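In the form predicted on its own, a lone chain appears below as structure tokens.
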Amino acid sequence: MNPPSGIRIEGVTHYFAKPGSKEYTPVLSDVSLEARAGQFLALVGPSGCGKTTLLNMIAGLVQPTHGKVYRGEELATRPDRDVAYMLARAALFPWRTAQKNVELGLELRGAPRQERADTAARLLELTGLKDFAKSYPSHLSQGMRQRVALARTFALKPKFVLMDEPFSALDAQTKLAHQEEFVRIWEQTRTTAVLVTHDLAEAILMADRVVVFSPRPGRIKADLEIQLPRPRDLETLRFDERYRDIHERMWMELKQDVDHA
């Protein structure tokens, strides 16, 4: 397992050019934050506040107009094999079985066949899909496909896991199961993780720390440490006064912007 590395964002301001115009749309404004190695960070805020743009900067897919983004000690100027990115959709290859989809990244890296097979088998068992290793995506439910994507992510043993609302397409019961499953696997690796979400309960359940953004252009409004013991169970947490206090604080930060809009 690669040693964990942290993330550092220094004075990031970003603009997108408006098509067919010399005008620019401000997206992020003077954002600075640091996630220590092995920390699970969640980013919440209204749509359009730059959360996904910031995630793409960490991935090296977008360069900030001003400021710098570091993964470990290196500038995030390009995609890197140490970064895994989970999307809202599983994005599996339909012609590959569940096992072969999990093996894909390792195959592209030239890992030996037996290593690929052993890694995929271990992770499919860990995600409860041992009996579906030879199944194709069309024969799997949306939740099962997302679990295959989860196994594929951790198969690469990344230093950084970036997630853009990876559970948003799931029903409430399946979503909760996947959140807990992801955290269970993450706790074994303690890789540095960043989650973009609109779900406040999800952020508190999964993250060590939640950063709340203002409407566009996104600025940091609150930076909250989630000092709740792990493992966490939402059914239990929702009766915990500390959980309710954190949820209320986050909700009020977001509500202020709606009231003043």
Second form
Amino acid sequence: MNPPSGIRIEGVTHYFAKPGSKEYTPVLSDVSLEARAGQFLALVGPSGCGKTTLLNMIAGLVQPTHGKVYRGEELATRPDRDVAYMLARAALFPWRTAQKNVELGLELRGAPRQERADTAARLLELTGLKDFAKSYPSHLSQGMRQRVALARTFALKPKFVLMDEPFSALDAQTKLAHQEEFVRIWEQTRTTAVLVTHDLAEAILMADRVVVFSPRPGRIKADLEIQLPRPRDLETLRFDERYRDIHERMWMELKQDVDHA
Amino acid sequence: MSTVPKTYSETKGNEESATASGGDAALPPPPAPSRNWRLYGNLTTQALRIGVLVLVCGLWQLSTSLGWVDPFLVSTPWDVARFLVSSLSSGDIWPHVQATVTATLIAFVVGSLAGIVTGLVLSVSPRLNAVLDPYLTIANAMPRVALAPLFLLWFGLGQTSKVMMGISTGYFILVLNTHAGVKAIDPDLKTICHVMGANRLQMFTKLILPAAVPAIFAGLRLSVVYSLLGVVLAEMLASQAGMGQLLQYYAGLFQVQGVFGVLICLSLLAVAGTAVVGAVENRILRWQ
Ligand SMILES: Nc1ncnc2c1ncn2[C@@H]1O[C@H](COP(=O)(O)OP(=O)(O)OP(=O)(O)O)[C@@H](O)[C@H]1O
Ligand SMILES: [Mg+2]
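Form predicted on its own done; form predicted in complex with the partner chain now:
Entire complex below, previous chain first.
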């Protein structure tokens, strides 16, 4: 198992070129943030404030206009095999079975067949998809596909797990099941995790710390440690006094922006 | 509401019997495995199809025997059938079928492969694509059948001319389809590949190539037909053998039944070619 490393974001300001003109849109404004190794960080904020962009920077897919992004001690200038990325849509390869999808990362690393199969079997078991290993994505439900994506995410024993609204396409019940499942797997591995979400409850119930962004250009508005004890029972925690306090505070932060908009 | 069990003991009994035999005992059986013949339509559809054929042939026969149209110009179904039987049984038509089929196969294989390779190269090299794009557009927009006289001049009356003609009609379909297939790749899949650390070669073999396969097959189904078209066209202009030449020959002799007979054979060949590609496609694209 890789020793976990943290994430450090130093004074990141970012511009995107407006399509078809010489002008630039500021997307992120002087964002600095440090996540400890093994911390579960959630990013919330209004649509278009640059959350996905920031995640892409950590993944090494986008270079900030100003400032620096580090994964551990290393500058995040390009994608790295220690990083796993989970998207809102499962993004499975439709011509690969569930098992082959989970094996993809290992295959790219040239891992031997047996090791790939063992890892995939273990993770499909863990995500409750053992019986569907040989199914193609078109024969799986939305929720099952997302669980395959989850298995794929953890198959590489990543040091960093980045998630962009991974549960947003699921219905309420499936969502809760997936959130719990994710937390359960994460608690076993304790990788550094960054979760982008629109769902305040999700952020508070799952993460160690929630960072709230302002509308575009995104600035950090609030940064809260969530001291709810682990392991957490997401279903009952909703009715916990402390959860309600935090939720209230964050809601006020976000609400101000909505009122001003 | 009617499914609510009446008594507690009844539910309990059901549960026990269910778990005892693997959990499925309480369920009615699953449907019988479905068979493929449904694909070709049910009996009524089949009957109606044959009905249409009979109707068309009947009208055709009737209108000639009643003198509405001149059988010299349109022949009759009966004459066409007689022509087909006699030329197939005497074997006169076979060398021509062989010439056309061989040329079409060569043109299809070479043209499609070249088209796929070109399409893939253009897809992985945006620069090359940007440079060549206008020329490809022009070459594709040009009515390429008009190249036939030139090919005859360059390659003579033999097989090469018609193969080249068949290649030129099939090639661009594959270039464009392959390219379109790659362009349509889900950007999320690219992101996932990137993040997982795929190198350029892996990006190609694990993502681009398999993702383009459906579009490539759609192109292949078309290019079978278009290769045949190119070949037949070249044969019609000038050649030593082939079904296109045969068409010209019968038309020149005012043997309309011969023209129709050859046309029917050509259509059957085209349908057979498409069916073969379709069958291969169904095997390869089982994941769809
Ligand atoms: N590749 C790009 N080129 C140009 N502009 C971009 C690009 N990607 C994002 N943007 C712009 O940057 C801004 C922030 O986008 P981003 O996707 O990071 O927002 P977000 O916070 O993830 O929003 P959401 O919650 O809706 O997903 C948006 O205004 C978007 O239009
Ligand atoms: Mg986003």
